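Here's a solo chain for you in structure tokens, the form predicted alone.
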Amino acid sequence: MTVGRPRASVAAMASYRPGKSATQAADEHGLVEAMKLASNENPYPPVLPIVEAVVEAAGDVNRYGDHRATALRAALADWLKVDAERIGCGCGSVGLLQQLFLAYIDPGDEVVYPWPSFEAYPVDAAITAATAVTVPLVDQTFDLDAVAEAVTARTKLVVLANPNNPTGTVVHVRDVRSLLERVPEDVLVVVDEAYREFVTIDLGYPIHDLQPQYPNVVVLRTFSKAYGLAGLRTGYAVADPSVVGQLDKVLIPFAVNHLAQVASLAAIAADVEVREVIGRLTTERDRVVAALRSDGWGLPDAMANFVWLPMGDRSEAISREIEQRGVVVRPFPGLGIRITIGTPAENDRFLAVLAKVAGARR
């Protein structure tokens, strides 16, 4: 029975189902232990001088933090090269996204993205009422003429992640360019760069190589994956003042916390060392995805922290006997299987198992 009169939207809609943990899939499959590779986590911690302002810090959580994160605007400011007013902070890159959704979506207004893409998208969708324009991937990575032929009079918002999540895929900018210009100037088109740090090659920089031409352009960013701080939600926005200004009107109070806020400051600082780890994670990414194709299976570049293997049908049943063996991966029904790269231990042992199960399969 449900209480109350929900709105029929949500009342329809499916939640976020976040990556299941190692503990729910060890109790559910009896196992001592299991691991997870399911939600694209950092597998290190912060690096030290991170982790050591957060401790300092961690006294005075009695008090809010500063609702506008100015000093962390500030800082984001000088780091990318553009002036504040551009700079807009939320609880994640995913707290900004339901933000643009919500200052910028009335019920009925289309949103267009391509898919499978990140499964926020459709829940911000729901809850906003927006009419969600699916467009279909094409060799696992964007059709962005497709994309541009999908904008209607009715469209509001473009979503773009680049990377792709879960297909790791990526797009240039001369790409989006192109896309920008067949764009009416007031639909927004938001670049989710949630992986950017991942990226190894050169894609170029829509903050600067797009936005002083296109001002409908919103680029977010996250701390969460190459900083490791996803258990503290620090996101921020670079965008035309104006929208910044409307994400701030929808701002919940306090959704970047203190501690979020001192943390990123100094990951800021320490980011010569955090590099170093972003560094060891595409290593370990790019000799999973050698290993992967040595033992015959066909996957996509992977610009990300994860590797995605196209399985189709075949994808949950397999996802379930990896998980069995004390692995927990995120599957797609019918599409495939994401896996996350963790430390070299947990890549090898999720190869072995990958191995042991496409073995008994075959």
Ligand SMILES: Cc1ncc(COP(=O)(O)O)c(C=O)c1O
The other form holds:
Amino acid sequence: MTVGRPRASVAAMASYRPGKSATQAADEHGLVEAMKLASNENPYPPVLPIVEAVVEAAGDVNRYGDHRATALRAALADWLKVDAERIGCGCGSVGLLQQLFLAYIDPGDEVVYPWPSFEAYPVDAAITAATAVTVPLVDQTFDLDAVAEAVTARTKLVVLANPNNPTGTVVHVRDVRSLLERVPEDVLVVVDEAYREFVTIDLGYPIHDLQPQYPNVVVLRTFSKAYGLAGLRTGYAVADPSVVGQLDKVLIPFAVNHLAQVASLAAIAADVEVREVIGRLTTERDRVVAALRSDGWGLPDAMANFVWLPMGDRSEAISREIEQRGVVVRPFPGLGIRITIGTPAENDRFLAVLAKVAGARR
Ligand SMILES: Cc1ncc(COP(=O)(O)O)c(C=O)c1O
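Beyond the form predicted alone, can we have the form predicted in complex with the ligand?
All chains and molecules follow, beginning with the one already shown.
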């Protein structure tokens, strides 16, 4: 029985199912232990200056934090060399994404995004009763011509994850620029750069290469992945001040909590140390890609902190077998398996398990 009258679009939604934890997988399969490479988390704890700053600030949490995260916005502006009024902060970049939908979407408005991509996009579309217009990937990557063609007079948002989750593929700013040339100025083009810091080829920078000319470009970034702060929840948007103003109206009070702000400020100050961690992860990623290719797997170039094995119909079964051997990975039924880059030992374990369960079947 349903109590109350939920909005039809929400009632029709499936409940969010977070990925399985390592402990749950171990219990389910009767294993002594398991490990998780399924949520694109950083396997390393935050660097020491961040941890120290959080520990020191823990005694202050009887007070609300600064709702506007003023110091953090200023520090981000300084860091990115943009004006502070161009920065918005949110409860993770998923928080900002939801704010964008809440601020811009009326029921029936269209949101265009390539697919498969980040699973929050259809969720936010459903919450706001948007019409989601998905554009199939071609060769595991975006077909930006098709994205441009999918835009209609009802389109309010175009969302591009760059690098894309789950494929790890990227598009260059010059291709995003060609898309922008074909999209009306009142359509926001969101470039979700959650994994930007892991990109090791020249892609250009939407913040500097596109935003001065195209005020409708919104860039989303996060401290969750490269900076290892997934559990604290800070995301930021770089956008036209008028967009930031709308986002701020729908920001839940104090959603960027005090410890998240303190940690993010410390992360900016510790950028050099963090870059070293990122370097370790991208080196490992490239090693894993090379190992998979030399084992005969076909996979796209990986530019985030995960790799994508397009296994089609075998994805679910193979993921289950991998999990039964203690490695939780993320299946996308019918499409592929996404594996987060862990520590070298974790990655070796994954490679060994994969070779055992699927080596003969690739
Ligand atoms: C493409 C993409 N954007 C945004 C996020 C969300 O990150 P955050 O932790 O900042 O909410 C993720 C997380 O998986 C992601 O894959």
